[in-house]
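Have a look below at one chain only, the form predicted on its own, in structure tokens format.
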Amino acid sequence: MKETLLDKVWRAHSVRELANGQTQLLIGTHLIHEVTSPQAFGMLRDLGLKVLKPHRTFATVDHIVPTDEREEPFSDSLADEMIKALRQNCAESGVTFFDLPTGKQGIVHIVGPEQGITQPGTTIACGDSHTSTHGAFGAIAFGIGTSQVRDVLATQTMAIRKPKVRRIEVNGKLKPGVYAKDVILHIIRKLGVNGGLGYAYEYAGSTFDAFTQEERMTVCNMSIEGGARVGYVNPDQTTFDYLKGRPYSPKGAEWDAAVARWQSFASDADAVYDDVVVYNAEDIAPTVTWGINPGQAIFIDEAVPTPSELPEKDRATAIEAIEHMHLRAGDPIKGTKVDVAFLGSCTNGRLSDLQEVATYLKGRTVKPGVKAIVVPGSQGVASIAESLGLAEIFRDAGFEWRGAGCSMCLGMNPDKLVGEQLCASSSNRNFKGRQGSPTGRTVLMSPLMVAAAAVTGEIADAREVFGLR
């Protein structure tokens, strides 16, 4: 049939074809949480209207949950509005809500995969941008927006119009310390912030073929941060060997049945794709933004750009970034003075991210002057790894750890950024005044880059921190 996965599930959920060239797409799963949501259950009232299909949703409280404040009511009124909002919501409607008496609460694109909600061939869709992320599994998710969420919540159905597809492979080994999250600031920072518009990233290669799925959830979570408004990876025995046993997951014959039907929407090997591109693994190093938006990204070793030898389109933006970010053109990166180290979100907050620090971070020091805090992606999360003594390693390191929860990735909660502090951070946006202080900075990179700015107040090169040339 030379289909890409994009273009099996499309066929499998379409229910017709719109006059405006839009599809009317069946949501096979729908996940909501406390900021986008209320709005949309308010309009269905207004409608005289009811949730459809409320099995197929699925809720939790992640973007203004207070991370070190728990008990309620909470200090925050918007918060204690919005979480008491959403319960009679998901209680009035029989929808599923993982509350925070649960023991499975936190950020939706964590909770969905490790709850085993997240399956391959399905449409996912969320009112968050980064559902992308469970594109890992080999599903098509994408963000939507309010009005959308109430259309999915009355008719489990919405209105998108088919992307094209490009197919991005990384091929090779990466080499030590460099990690998923410098391949996808790669990817954004050679292909451009507007690089995928109209686009579905399909990742391949070697290097996937070798990734973790929560090394691919890394990537694909971030897809949005490239243009794109969906990521994928081929579904395979990684994604099924993650899946088998958790609590929504197949169970029994019902399983075999599944990884047979899971597998078939895979991209057919001759499959034809609008556009391909191919990087090598290891000419990837560690990647920090220097800007204001992802693809502002350069290698640890590289100096800040001279706006004027960049493309000419580029060059306004990067002055205004380099005001913003107090730099100096041509200086280095490395050495850059840090006040905040920030570990956690839905890009890099999985238990993974959590064990490669703590490995590299036993028996090191915070430098005295940095705020560091560490914030699981889930309360499962956060379980495991205090099982396994992780919690107390980022403790004794001088690292607080807080509740899960979305914490200082958007700053829609306490944790935000004061003045003009910088913080080097694990999460997946370096907007202006997107970790709460419009005067603040932001410099995304992997969580090991994150621990190696934290030890040594500044950002630094986690390969000569930790020994790892």
The other form holds:
Amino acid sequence: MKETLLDKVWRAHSVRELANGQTQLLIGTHLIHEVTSPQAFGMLRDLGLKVLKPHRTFATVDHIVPTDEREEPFSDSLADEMIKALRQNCAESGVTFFDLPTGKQGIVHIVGPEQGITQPGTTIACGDSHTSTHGAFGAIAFGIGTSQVRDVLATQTMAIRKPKVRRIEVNGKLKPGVYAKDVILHIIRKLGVNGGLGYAYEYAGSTFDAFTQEERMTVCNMSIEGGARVGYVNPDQTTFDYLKGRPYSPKGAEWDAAVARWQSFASDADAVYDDVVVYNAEDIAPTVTWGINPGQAIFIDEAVPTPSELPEKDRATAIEAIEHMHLRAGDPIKGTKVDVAFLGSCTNGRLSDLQEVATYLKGRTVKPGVKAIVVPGSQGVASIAESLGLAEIFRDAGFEWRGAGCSMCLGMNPDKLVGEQLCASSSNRNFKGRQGSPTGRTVLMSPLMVAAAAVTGEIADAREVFGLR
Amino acid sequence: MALEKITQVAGTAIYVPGDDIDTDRIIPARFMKCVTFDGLGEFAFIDVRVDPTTGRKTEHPLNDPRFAGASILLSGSNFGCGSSREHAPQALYRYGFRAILAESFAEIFFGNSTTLGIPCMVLSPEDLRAIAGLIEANPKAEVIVDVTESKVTVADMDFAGKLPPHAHEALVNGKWDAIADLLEGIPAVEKTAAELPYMQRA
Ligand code: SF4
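Okay, that is the form predicted on its own; can I get the form predicted together with its partner chain now?
Once more the chain from above appears, this time first in line as the rest of the complex follows.
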């Protein structure tokens, strides 16, 4: 009793205590992709080691895949070399690879849940900081570096210190036009981009209870943007319903046993936390970023802050941000001209995101001059969306409908900002240069806000554009 | 695997001011299209060293010849935030940095750096500014990062630093790369795995 989910999962996966006080922690599920694994396989070869548990290692390709011309060889020879390296490493070590021809390829954080690989009460690691996404299922999921990818490949464990736990409670019902994305942007705004340092975030409260599994993923995804390496939601019926019948979910009698086990991992009602914060869902409005980190966020009807009015520690970055973004302190953010609208990424590239947008986009058109692209997070999402007629709605509205991948979330594939273009983006990072142009500008927001920006050609309040009051 | 015991890093230092310097800044994603880390060094901080519109060198401290060859990097708070890419510390290491001093570090970056044997020491903002002042006055001043004692010495002045105990242990005992320890634990790993039903399934 009195234990959090983190305590319980930690206990079940602790192999031993290392001399330096870190835990040798068993990583049940290892997800790999083309960017951070080739060097790790190289290190493994140098050390004469093999993949210890290939059956618990799963690979996909996401960062470098082109979303339009997907035939190989890719025109970018470096990208081509990377996919071939991953293919070969997986084949040699017996690792399952959701390769392009499988119809299961996609962004690693979308594929894991979709395949039922992401399960409650497990530990997951991946050489990607947004691995926190998988915490939405009550897993403890870590983003790791390449040397740790090597460690997990070779030993199915890594050396790590147990984080503290901060419970973040959000209660109440979100107003129309306010989404999970706004909740997490709001949390990061309040707690700061390094407020979560050393913590795992446990998201709870009636807002999270009511959230779908995909909404929980959106929030957990961005934990790392608040400095928390791990974020999770306790597993409940919503989680189990989502997992039932997925390819890697337990079947038959094993299913019932698994559910009982999964339930036992949820935090105890009297669990002890290192910190607790509470927010009210009704206080949250559609949120957009104005700066160069995800904590620099305001409600859509607020003005760009005046640096001198901010706490001293935030001023220098604010000045740098306003300059980079070509904004003016005190101006409303609403009405800022938009060049590109990007709908996709591991934050908001899931089916429910596309469905929500398509509902409102139907019959509307993208403003001439705006480049709007929609990139399903996985081939699985793409094929369902196509069969539901969503692709057509997007195309009719003037969006380009692309193949699955990370796309314009980061500049590692042909989808990039050009020059100083400003992008209304459903992704998770607005760092300088993130979207491929060093002078490009990113404004983070919910998928429906991206649609509102696409339709109006400016940063707009989706509630007004789509009559959502 | 015997690793070097990292008890001290000595050399000249450079101050790159700013908070929340993220990994995209340290090494932009487009340079991560590689299957090895070789050659990353020359692209460290590239987008702030070279003006993207004119292609000319900027006034970034790394372009200042007075600080050429510095092996110790000073910066602000939340250094290395963002992506988990080990490409960031790898690029800094290959650029020539052997220690980083900052007000605070992002967690994954800290771990990645420690695993490469780069001490990331936390200093107070006042002390960081003081050291920045000293090296500005004398760019060739020797800066000694004493890992064992968790302190920094410049021009006979001592500044107290902080290193979490696990990183301190790992560095001074030559155990900063965990792989040897982890491999030793494999029999215990199998025991733990046997208790977990999902570990038996694919
Ligand atoms: S979609 Fe963006 S954040 Fe997510 S894994 Fe891909 S690059 Fe990383």
